[in-house]
4 protein chains.
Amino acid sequence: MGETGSSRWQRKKDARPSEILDAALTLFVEKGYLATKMEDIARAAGVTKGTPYLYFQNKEEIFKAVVRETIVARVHAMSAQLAQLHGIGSSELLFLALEDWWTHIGSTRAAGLCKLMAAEATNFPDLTRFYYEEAILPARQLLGHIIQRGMDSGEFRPVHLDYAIDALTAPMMMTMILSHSFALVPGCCDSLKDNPLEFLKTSLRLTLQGMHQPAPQDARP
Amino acid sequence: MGETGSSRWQRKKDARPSEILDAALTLFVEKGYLATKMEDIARAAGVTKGTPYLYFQNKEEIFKAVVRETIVARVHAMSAQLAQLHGIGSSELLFLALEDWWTHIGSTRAAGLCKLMAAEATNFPDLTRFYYEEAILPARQLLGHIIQRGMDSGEFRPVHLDYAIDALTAPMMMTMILSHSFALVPGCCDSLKDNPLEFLKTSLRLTLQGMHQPAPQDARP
Amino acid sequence: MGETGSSRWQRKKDARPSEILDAALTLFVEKGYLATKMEDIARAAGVTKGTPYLYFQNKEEIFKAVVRETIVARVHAMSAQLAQLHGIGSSELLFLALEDWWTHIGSTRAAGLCKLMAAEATNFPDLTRFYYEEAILPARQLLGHIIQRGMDSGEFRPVHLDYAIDALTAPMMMTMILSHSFALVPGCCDSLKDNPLEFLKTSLRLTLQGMHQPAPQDARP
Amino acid sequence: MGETGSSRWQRKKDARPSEILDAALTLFVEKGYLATKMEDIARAAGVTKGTPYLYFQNKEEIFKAVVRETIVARVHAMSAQLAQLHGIGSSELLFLALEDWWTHIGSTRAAGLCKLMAAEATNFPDLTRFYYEEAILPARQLLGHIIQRGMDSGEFRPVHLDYAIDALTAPMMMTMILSHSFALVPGCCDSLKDNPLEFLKTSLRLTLQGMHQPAPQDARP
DNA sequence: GATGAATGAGATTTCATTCAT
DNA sequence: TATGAATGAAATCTCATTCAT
């Protein structure tokens, strides 16, 4: 006894928002919202039933904080990949920036969030305004300007820029919504359980292709 | 006498179970399955309360109503397109499906059942796997036919059949689940509001051009 | 066609109140009066859900005639042992109509409603107090003259009349109130149903052992 | 510090199953299981709708606790007098038996339950069995062994056993489900009311001298 | 801060009763 | 008369939230 700096408990203290948001997430992925109980988000963070109130006003909060929360240190995460920027084609860095996305977002539960948000979004459209301002836009905005540099540079012939990120997109949210929904049924979408991130990148190849510069011969007639 | 007691009532009676479904169709993809009341269903079928509970032994039996009702129609209009399977290029027939299953099931509210299933997978993992065998594996058969008779035919390059479904599938399926999600909400995917079909078809291009075989020449050195 | 006598018909019509009632003491006794659905009483007399509205004002109606035609029917049937009031002993008196009661009521429906009117009596103060007073006094009645004529006669020691009544009653009571309750679950009052009647008259045998006057010897110093 | 949070709400807590079970038995009683309602329960427990929840799962297993705690409680409390069976002639063993039973049960709420579980019994098959089990056959194996003991002793002639003690049975059976039914019905069964114990113990008495051995004299011819 | 008993609004479901046919 | 679709009051049960300790 006596006041031993409490560092402990201090970083106890401290964490416990950032328990309850990660049992948040994790329940509310695996249920939806209205199905999570906070009962349950408070077991699941080792807390007892009245302790989410105290540093969160409801539970309509704690879902808009797990959003937040996750988004932010998502986007933070990836954003680290933006200095590799230089001296890299196009194609490759599509690839790079696929495999830094599936590292620190298609493969963990912030994927989830996705089939969430897709989920509530009505029911949530000020949250849903933010989700996809801060995630879906940032990655759309993100492989716009790869696409753009290969135009720019001759690698990629040129493309309604739209259309090519809905193209690059699509496998990836695909896969964040069917392996946090169909897959985790037994007998569903068993391929994609086999290798995620290989399907991805096949299907990255196959838009590239599309996307190519013909090489100058071949364009010979 | 000695009529069919029927008339005005009978007429109606007939009717309630799919004004029901319809109602609950439009609701649950809405707002999911929790967040829809069965007053709210009941209400919008135009009865009150306790009329739902006439035809259906309760929510869930509904929800699975609506699901069954919806993909068993949805996949038999569908199978009209599969009579026109004879003389045409593969790459044409995959437009032709597209185009297809864009009137009947894309751009109907038939689409959001996906998101909904996606939100409610875990939840209903019998109704999933119901789904998921009778919606999605027959779309990604038909898929594979085609694609088949193209790579049988010279039409396409060699390819890993069960990826080049996936490439074509995951811009519907992005459709169908942004549509029914973020599309609802103003300021969200305002590109994908304007022209859906657009999108899809162009992405279809896109893949294609990934897929085809090079001219021969082309493929000399 | 044309009318010929409605003769059928017309007992059926006139049947219709009866064949209600009968379902409804069926169910009543099996179920009690709040387990017991309108739907039901309406099935098991052939009839739709509306028909007994026809015919009765409402469930408590029908419980309330159910009650009343029983009893007044059961009343009727064993009046007419009053007639055998002559040159009888009064033991053996006691033994004719504990038969009759038992032909006439205890082995039959009517004795459900003994245990009916015992679970529903505060719910239904006025209708029990008319089963009270239609029933179970004039049981307690008929008994009461056999007794008092057996103590006139010498036959019967002088005892209390209302214990005494309550004595003979009870075995009867007890066999109707358990062979519509513990009696009807398995394992449970084997013995009671293998003959009650015979349990009934043994019972009355003692009561009688107990009450009857000790031969003139024995009353000796 | 470190005190074991109790206090006034500890207190409250742990007497809450107890207090919600005795409001339960005085309604299921009164009213039966079905026209008891869960609300008046909790308001005769003091407490609001949801919190008998917090304690039981349901209302049929309030039903049931209510059983068998009561059923429980009163054996117990019996069980105290089989202490007592040394010395005493068998017919005031009986007498004895009767007051403690008069005394624990018989007079107490817990007779309610024999009407109770005789309205329920087919509704509730095995907690019928449970009642039988626990609280019918332990008293009538009881009655059985003090008998028993009569005759063995030529206290009381050779009787036979089960129809004896059906005979000692049925006046306490009828009192009890009586004085919860009829009995609350101004009206009805007023001499009851009276001294329900004095008819016991005369019902007793006179049955007693039905099973008495004659004293040797009276027997010689 | 933390607990967890208690609350009470609200959701699902049942069923007696009505009434157009 | 008879039907049975429809109603809506009422009952059971859940769970987000509060607050005394």
Given for the second form:
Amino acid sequence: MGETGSSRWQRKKDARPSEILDAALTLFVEKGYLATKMEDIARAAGVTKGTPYLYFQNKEEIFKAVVRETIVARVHAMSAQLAQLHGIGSSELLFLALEDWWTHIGSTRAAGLCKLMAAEATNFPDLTRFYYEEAILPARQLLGHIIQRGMDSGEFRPVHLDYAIDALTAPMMMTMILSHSFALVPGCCDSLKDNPLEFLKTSLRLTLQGMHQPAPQDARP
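Compare with the form predicted in complex with another copy of the chain: the form predicted alone:
Coming up is the bare chain, nothing alongside it.
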């Protein structure tokens, strides 16, 4: 039997929150949080001006939903996937985490949210706290767990955990911010634009060189 008009309408209605969030993500990244209006989101999503309010209380709730549907969901999925991997070194886990992050966050529109927060953090402290607690902190905890695992196994030498996390995340944050700012200007950040993932892998290799436990010296006669 063919699909009825009511079922087609219901299917379209069920898809509207995702369409609204997708439109909002694009606008937040292109215009920033402050400059994006609810009516802009509705127009970009192809719905009436009042439709977003049927699903979200206000723009702040839309922003939170965007972050949760993109960055937060991926970090939790990544944590679950990496927890199932056994018998591999912590260095390899860090490379797998980097590649997963790049595929699902760093190379996508969601990366622009980092630049947005860096630019508007002090104007919206409540949103900044939300972003830190739900997006940044779980990612730092994931990396911290891998680093601690490496120290416990003897693969990594003892290091200051927070400093090591900062060293790992700084290139990732820089890539997200620059790719949505300076890298959009011809002639700027060309090395980053050519192969950003290779830049990130090189940064990780350099950091790991400082973290690896030095091999024991052969005893001399």
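All of these numbers come straight from a predicted model, not from anything done at the bench. Residue numbers count along the first chain shown, from 1.
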Comparing the forms between the two forms, identify which of W101, I71, L27, L93 marks the hinge between the two rigid parts.
-> I71
